[in-house]
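Next comes just one chain, in structure tokens: the form predicted alone.
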Amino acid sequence: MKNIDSHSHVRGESVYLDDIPVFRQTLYACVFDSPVAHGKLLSVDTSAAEACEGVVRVIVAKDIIGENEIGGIVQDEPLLADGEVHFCGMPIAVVVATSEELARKAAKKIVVDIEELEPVIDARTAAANGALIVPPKKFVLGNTEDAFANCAHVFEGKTEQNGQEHLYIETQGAYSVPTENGGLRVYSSTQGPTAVQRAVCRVTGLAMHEVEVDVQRLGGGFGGKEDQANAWAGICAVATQLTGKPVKYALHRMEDMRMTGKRHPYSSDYKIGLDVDLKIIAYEASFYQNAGASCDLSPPVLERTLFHCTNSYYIPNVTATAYCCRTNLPPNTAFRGFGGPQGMFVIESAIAHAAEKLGVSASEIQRRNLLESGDEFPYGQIAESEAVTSWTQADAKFDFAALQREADEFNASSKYFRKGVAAMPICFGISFTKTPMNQARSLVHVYTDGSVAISTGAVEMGQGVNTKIAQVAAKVFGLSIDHIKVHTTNTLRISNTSPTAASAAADLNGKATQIACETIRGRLIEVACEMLGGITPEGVTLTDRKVHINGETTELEWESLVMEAHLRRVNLSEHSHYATPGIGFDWATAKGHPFAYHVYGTAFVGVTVDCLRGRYEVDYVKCCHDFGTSMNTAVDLGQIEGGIVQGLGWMTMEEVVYDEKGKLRSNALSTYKVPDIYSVPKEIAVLPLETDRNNLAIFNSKAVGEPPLMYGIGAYFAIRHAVMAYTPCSPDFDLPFTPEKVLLCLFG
């Protein structure tokens, strides 16, 4: 089945924010926003752009009717800047006008004074200073100290990961809309509407039930739309309450990359021991998280980087600690993984650093330690684990043995060019880690010409939810995708939602909706057995717009069927409820069962390095990934696809460049490189994971938004090892793993 959007997006018909018919008197928005690091503001002075034709009114901090404050953890990230300024691109001010263009060029006539202070980039330096957003956090696992005391093999490194920019297709943006008796409609590009409703809440003084907000659909997320949405909503509010008009601002790409959040960078310490039979027996990691210059998400995600510190590895005895370490930068935010990669990293590394001492393979090492069921993570929860079943079926069909042959053997023969194979294990928990969150509802009427309609709280952001939604409904009800519509995710038809985020979005609401559909399918049984003549419900079932007694048809169809249910005042509607049952975590203790299941799988990753140019392609990554019983096979594969193509973009050349001063280098496509058609491998082979494991998701499929960004690490260490094949270096662990990082260790 295809995704159900796919006719009307390459028609060009799928609508946007930016494609929302505007309402009459509608006023564009301009953010004015500090051009220095760090400050104390000390005037603004908007006079010269009030004055500008077309310029209704000029906001600034003072202005804002309800609190002046957008932080969801920690209340720490004013809407506009009141006192100091924290980062290069905080909002200072904001211009509204007729027109977008008005309101651009009167923003240009702003004037600040600014008393510059020293700026801080760095999380270390951050860390030394105290500047800790939260407390530490810290898992434990048996004891380290005594481990490393018996280690046969004892090694230490540093890593150190930039940040990588979500560069989502539609950038970031907001409509809002004055409703009766001074209420507002927001049209948001978020991920999170119950997020966007109480920041907008927050800063107009409004009670949620006075604020709507309707999402139809993002063109991409990626994490970056999770909460940095708020902002854009807020200020948008803000201003229709203040104007009493439309207001409408939608960022341009520039504004967007100088404005917003990026993955976490990290800087790590790790020490590994081992025995003599290779097996990981301590492992000591510190994560120094770079959230910038406000809390935004960062507590949770150090957190997810402590829940995968290890990867898909038994370690008997761990403590990882991470510091969550603020700077001058903008607020750092979700980004696909969710820390989960930025801690993975941090162990392949520690493994090949361990391999390179004791000339071994690295992937005898990762081999040798896989998970297995009944295995304790650092958090307390016991491993299902399929590791060791995912690396041995990808080692069946590909053949890494063969895969490393044929690269020494290309190795030994060309002058310049060298090949590097590596493989990477991925093991990726699925639920939010903050249980509260792994809930959801969904409403479902069915109407009486026979067609549904749904409304949930999952956000279609091109990752084809609303699809498996659909068939959802189509497979409970025994009806055609053509019966069946997803509608928008509003705050008014669903409350309360979590976001859409964690790779849980279609588990959630998909149960939500199965519960909702199989209980009006129970209601219509009932009657179609009055029908029938009294039967009872065993064995009647709904397929193909036609009721069945034991697999045999019936005359009676959908439509008469619910029709008649209609006219005997049957309930056709229901809002339903699912929680993920099973899952909790105590930070008290740092132990629980945070994860509803884990996804495994496993990529060898081949890739050819020009060792004149600096240069590289990557030929191939092949992968046994875990995708239980995939309820949409070309969905599933374009995420995976995707999600390759995204981790070897971090891995390899998206390089986030600020200078010493805190102002963003890499601030436009000419200077921010992503993967484009000639960087993709050449070949992506999945296999899926042969199992009859059972788990929490919907109709036992497995979540695939995330989990496959993890096989893109596999690319900067096979780059390594063809780096290393060339030369006798040993290339520090610093990503990306860019062209002149490549050519500087080759001839550095």
Ligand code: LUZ
Given for the second form:
Amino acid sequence: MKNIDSHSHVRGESVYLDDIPVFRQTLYACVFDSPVAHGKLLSVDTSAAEACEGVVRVIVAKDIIGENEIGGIVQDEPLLADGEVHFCGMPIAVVVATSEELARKAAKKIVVDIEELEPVIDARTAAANGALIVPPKKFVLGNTEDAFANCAHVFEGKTEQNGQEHLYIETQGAYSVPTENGGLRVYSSTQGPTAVQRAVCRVTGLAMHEVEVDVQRLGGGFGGKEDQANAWAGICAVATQLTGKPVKYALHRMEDMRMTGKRHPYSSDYKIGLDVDLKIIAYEASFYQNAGASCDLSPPVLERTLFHCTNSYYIPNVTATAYCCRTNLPPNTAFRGFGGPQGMFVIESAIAHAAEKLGVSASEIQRRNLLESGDEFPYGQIAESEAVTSWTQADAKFDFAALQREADEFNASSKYFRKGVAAMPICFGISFTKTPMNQARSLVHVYTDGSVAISTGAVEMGQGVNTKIAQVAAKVFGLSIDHIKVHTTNTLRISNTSPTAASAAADLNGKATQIACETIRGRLIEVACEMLGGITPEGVTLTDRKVHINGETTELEWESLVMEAHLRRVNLSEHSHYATPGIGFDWATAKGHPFAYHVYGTAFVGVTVDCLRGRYEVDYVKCCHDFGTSMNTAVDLGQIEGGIVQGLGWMTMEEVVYDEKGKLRSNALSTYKVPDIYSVPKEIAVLPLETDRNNLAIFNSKAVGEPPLMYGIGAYFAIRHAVMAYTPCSPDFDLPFTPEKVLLCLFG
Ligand code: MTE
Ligand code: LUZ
Ligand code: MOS
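Beyond the form predicted alone, can we have the form predicted together with the ligand?
So here's everything in the complex, that chain up top.
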């Protein structure tokens, strides 16, 4: 089944924040942000801006009626700078004017006096200065110290990983509308309507029941709107509170790139120990996370780095330590994979290092160490592993040895081109690692004409969650999809939502919807039994808009049944709750069972490098992917293809560049290269893993939003192989591996 939004997307009729019809007297906000990464804010002169045409109000920190604070985990993030600036792009003042252009024009007239202080840009410097946002986190399994003493081979090294711009097509934004008696309705481009509601309440001083947040859909979030939509909603809400008028702000691309945080850069150390059979006996890693100027979601991102630091391998002795380092960059945030990919790149680098030194194929080490069911993760959970099956099935279908041979033969006969091949197994835990977040609610109404309206806490951001939720209801009620409509995500209909994140939205909200629909179906079947003359509910089903008894169609249609139930005063609505059973994690011991399940897979990635120019192309990504049993192959394949390309972009071409003063140089699409149609792999082949294991996913259809991104990591290692096949060298584990860096390796 195709995505229910595809028709309106293609026709340009889907409604995003900027398409919401504008209310009378709407004003427009524009932020004036810090030109300096670190300094004392001595004065803000707004007088020239206030005198500009169309300007209604200029807002600075002291005007905020509630608290000047939007930090969710640590209270270290002012909405508007007060006394100090912490990063280039930090909001200082807000101009509110009668049009967008006039607001932007006036914002340029604001004058600030800042006494510049030395900025800290990199994580290790921050750590050396003791600037940690939270205490270090640590996972320990076995005893690495003893284990290293007994290893035949030990290798140590370092990796550098850069950030990544989310580049959602729809930029950040919000639209705040006053409601009676001082309340607010806020339209927001957010993955977390409740997070926005909390932030708005904080900065306005309103109670949560006075603030309604409504989200139709996002033009992409990718984690960038899990927490970072809060600021713009807060700014619009404060402006509405101070002016009494609707206020809208949709960021320009350059404002968005400059003012918002990105994927966290990491600098990491590793030490890997193997025995003579290439079994990894011990692994130590230290992760220095560049968190940026305030906490945001950095601690849980850092924790996920630890959760995934051994990827899909079983290693009996592990010590992994992680540091959350405060720097003067925009606060970095959630990004597809949420720290997991960073952890996985480091173990893959360690394996590549060992393979290179031992003169074996990295795939040999990878294959011999794959996690088996019953193995223990460093955090105590026992694996139900598909690591071996996904590798074996990928190999049976795509023949890794043959792909390697093909590359070797090509390399032997080509003068200037080299092919490289890498295997990339993945293992990604599904559930928010903060157990309380794993809950969701769904509100289902069946109307008397038989149509069904659903609201859940899930936010549609292109990943197709609304399609999956509609499928759940259609299946339970035995209806076709056009009977079902999934409505906006709204905090009045669904309260206390977790953000749509952690790839878990379809599972959590889908299961809540399933429970609600099953409850209503149960009531309807009772009515059907009475209508059909005192039969018992066993054997009664709803399919194809009809009531069936033991598989036999009756004359009783859905619409008549619903109307009759209403006339008999039976409740046709339900509000249901789902909480993932059996999960929990205790940071006191750093052990537990945090994940409902894991998603596994194995990809083979092949590239061709032009060794004169340093350019490369990705020839193929062939993977065997663990869908469980996909409930929507079109949507899930879209997620795999998009995830892979986004992962490739991070590995190869997307280069976030800050200068030594902390100013973003890659601040537009002219200086920040993202994958385009020409950089997409020539072939993406997806083989569904054959497995019939039960899991906690909705209809056994495993979460698919984030895991495929990590197949893209294979591209780095494939390029590295190709480069090493051309000239003797050992490229640093330094992301992204841009054509420029490739060229420097080739001729360096
Ligand atoms: N796909 C599209 N088209 N747009 C997005 O913003 N976000 C990704 C992934 N796929 C995203 C996407 C991220 S970061 C997550 S966590 C999941 O979708 C969230 O949705 P889900 O829980 O429904 O998978
Ligand atoms: N967000 C979050 C996430 O708050 N907690 C998580 O564990 C998580 N994991 C992946 C992506 N987003
Ligand atoms: Mo995704 S990083 O969980 O929004």
